[in-house]
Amino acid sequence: MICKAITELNEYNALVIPVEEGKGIVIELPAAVNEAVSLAAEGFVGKKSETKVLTMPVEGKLVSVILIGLGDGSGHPKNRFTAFAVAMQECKKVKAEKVTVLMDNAPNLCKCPNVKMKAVEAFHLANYSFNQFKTHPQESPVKEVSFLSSDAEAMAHAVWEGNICAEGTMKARDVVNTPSMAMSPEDLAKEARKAGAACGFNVRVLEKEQILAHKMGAFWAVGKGSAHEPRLIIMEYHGADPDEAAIALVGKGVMYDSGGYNLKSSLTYLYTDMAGGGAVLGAMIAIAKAKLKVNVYGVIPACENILSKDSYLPGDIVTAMNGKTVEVDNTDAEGRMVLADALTYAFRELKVAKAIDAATLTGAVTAALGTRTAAFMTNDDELRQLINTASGHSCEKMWELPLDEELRPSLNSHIADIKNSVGSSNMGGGSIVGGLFLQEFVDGKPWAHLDIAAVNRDLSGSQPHSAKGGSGFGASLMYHIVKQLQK
């Protein structure tokens, strides 16, 4: 699908006028659709995601006007962004082929560039279906999306850069949608190479010999009982001095999680537990497109958590890459141990100057605050600040857990430096407890972990921007943190 920006009214199918709560129809309109817009209008109030769809005869054609209220403004920024969505699934449910959006319409509201930016991402993302493996795809009759705005520039800029972003996002659903039996830790590492030679950042991968030479024994074992050997997955992206000090983006590759010997109960959909992995992959495609002037790592430690004679048992303990040893309390808590490697890694060996990392990983956190918000922990005020600002950029919720160091003995071990599970333990605080771990392996450096395991995924295709299956989260998140960090 094509979203442009355009100057004057061109061919459409369906208008979608977005309408601010209580301001109705506030632009001159086109004469030909004055009587369809007045009479959709009538007794349409605008409250957020509110919808009034009427189809008539306009000029010898069948035209559907599409009113969708944007609210007064208040609540997170993602009700906008909602909106925009059920108007995509509206164009959709009258077949049009061609969709103008008289932006105008929403002067107070549509002046901020975001707004814009996102009404272009959420035509795309609520347009995006996965039919990799269908025989006959059902193909979305909507075509081309234009946004016809007076500030023409604001406009081009706000489609350009939406266009870039939804792309980051589509792929991340991509990566993640794709069953395990097309999606190895190595078809991950060819995904990440094409990607690099398309939008401009190099790629290398680290195999079995590096891996075990970089001593990252925690990493090593968990993907040591799959055929599929792991693959430490390295994007580099320079945009800015070389002197100048990079970031580093890092997400949990863990390609199939059947939770090892200790077995999950239910098998279904765990392709999807490399969505942190997916969500930096497509960040870095977003931040490589945008040419944004920061310095760039993508990092991620891809294997699979198989039942097998080789994978690691309950009671094992392991060395980490940091020489931290470490007691398998749960072969099921496995994210925190691929991850605390490619952290130290990515301090140690890329030398960057902070990180955030991007996973699924805890079922707690799902408790705590449900399907429709993620959890983030850090030990920096610059990065709270960033997080939580790009949330309101992105229109992913984000709420802040605190790293509760009272939490922390719940950790110990008797035979190893720490556990990697708190199974015994009645302190609670699952999730917080996976940030604690995670924690023990930056060296103090500036960090943040995002625990997206409720958001990552969305099987009742409830939400308009998100189809069933894999949502993408995180990947606009972490664009819009790196972007801020442009000099």
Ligand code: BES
Second form
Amino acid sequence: MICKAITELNEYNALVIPVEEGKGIVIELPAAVNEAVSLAAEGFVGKKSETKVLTMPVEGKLVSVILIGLGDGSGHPKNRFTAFAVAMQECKKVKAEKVTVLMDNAPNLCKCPNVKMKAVEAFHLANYSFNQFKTHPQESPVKEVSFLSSDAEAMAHAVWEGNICAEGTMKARDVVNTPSMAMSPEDLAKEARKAGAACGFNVRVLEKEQILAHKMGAFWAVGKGSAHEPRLIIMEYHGADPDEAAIALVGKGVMYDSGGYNLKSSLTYLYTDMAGGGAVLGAMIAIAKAKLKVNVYGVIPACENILSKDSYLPGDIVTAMNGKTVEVDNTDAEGRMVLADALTYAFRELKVAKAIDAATLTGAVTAALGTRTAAFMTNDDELRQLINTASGHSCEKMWELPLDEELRPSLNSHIADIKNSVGSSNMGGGSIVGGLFLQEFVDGKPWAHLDIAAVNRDLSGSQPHSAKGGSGFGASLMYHIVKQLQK
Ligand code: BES
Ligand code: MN
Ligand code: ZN
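Right, and the form predicted in complex with this ligand of this protein, after the form predicted alone?
In what comes next, the whole complex appears, and the chain from above leads the way.
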């Protein structure tokens, strides 16, 4: 599907008209549809995501008028994004091939460059479907979406950037949606190499020998039980001066999380545990395509947490890359193990100034915040600010949890420096405890941890912008974090 900016009304099968609450139709309409729109607009308030669809013959062909309420501009920016996604769902229902969006009818809300950009993304993301394993994929009827705005230059820019960010998010979805038999650590490395070649970043992949040479004992322990060996995927994008400090985006890449010997009790959808890694890959794609003037590393520790004769065992003690010994209290707390070494690698080998990790780390985050808001934790005021601002731009809701040092003793081990889960000494706060564990591996440097375990996939498919499966959450967020770092 193509999204483009236009400066004059073109041909269309559906006309999408965003309406600000209580404002109605404020633009001059093409004569042919004027009457129909007036009819549809009767009684239409413009409350958020309110819709009205009217299909009728215009000059010999069927045209659908789709009114979409943007609300009064209150609440999270995601509300406006969702409204445009709802519009796209309506376009699909009426099987419109060519869609035109009249942005000028929401002059207050759509004058924001970010709303324009997210409108473009909403159409792409609401159109996404994962077809790799369908013999007869259902083709989307919508082939082209045109955005008409009097602010032509800004609209063209928004289309350019929205196309890029949507591509990143959809790549993240693809990675999450691909079952592990088709997406091993090496397969993900291949995806990264392919993306690097296409978008302009370098990719290096460390295999067994190099992972062991770097003494990444925690990462290796998790993945060593699988016939598909671990890979450390390192993406390297230079957008700024070589001596400008770099940021690392580190994504959990557990391609399958059975829990290991602490076997999970439910074994469905265990192949989605690399959503953080997928989001990092997606962000790198968007960052490189947009040529952001920042130096960025994307690091994905990719492995499979499975059950075999070679798997790590509860009770094992492993030495992480930074020299700390870790008691494996629970083989299902594997995400923090692989991230521990990836964070050390980012700070010590890549010498980044700061790092953000994204991970499906804890089930507890669902209880804490629900399935629509991701948690973050940070030791740094600047990163906190960047994340909160980026969250508004990417329309991905974030909420901070504290790195409460009073919970830290629950990770004390009687036999090693630290253990990877709290066992029976449970003080609660499972997501915070995960963050506290990771904090032991950042050398006191600026760092933020995004726990996307509750938002990375939508198993009901009940959000208009996100079909059942991976949501791609985090790719756009990380793009907007990095974008703010431009000098
Ligand atoms: N990948 C899981 C977390 C998860 C749970 C993601 C549900 C998505 C949906 C993670 O590796 C895990 O198993 N975490 C454990 C940690 C515990 C053993 C300390 C958890 O949350 O139960
Ligand atoms: Mn696990
Ligand atoms: Zn996991």
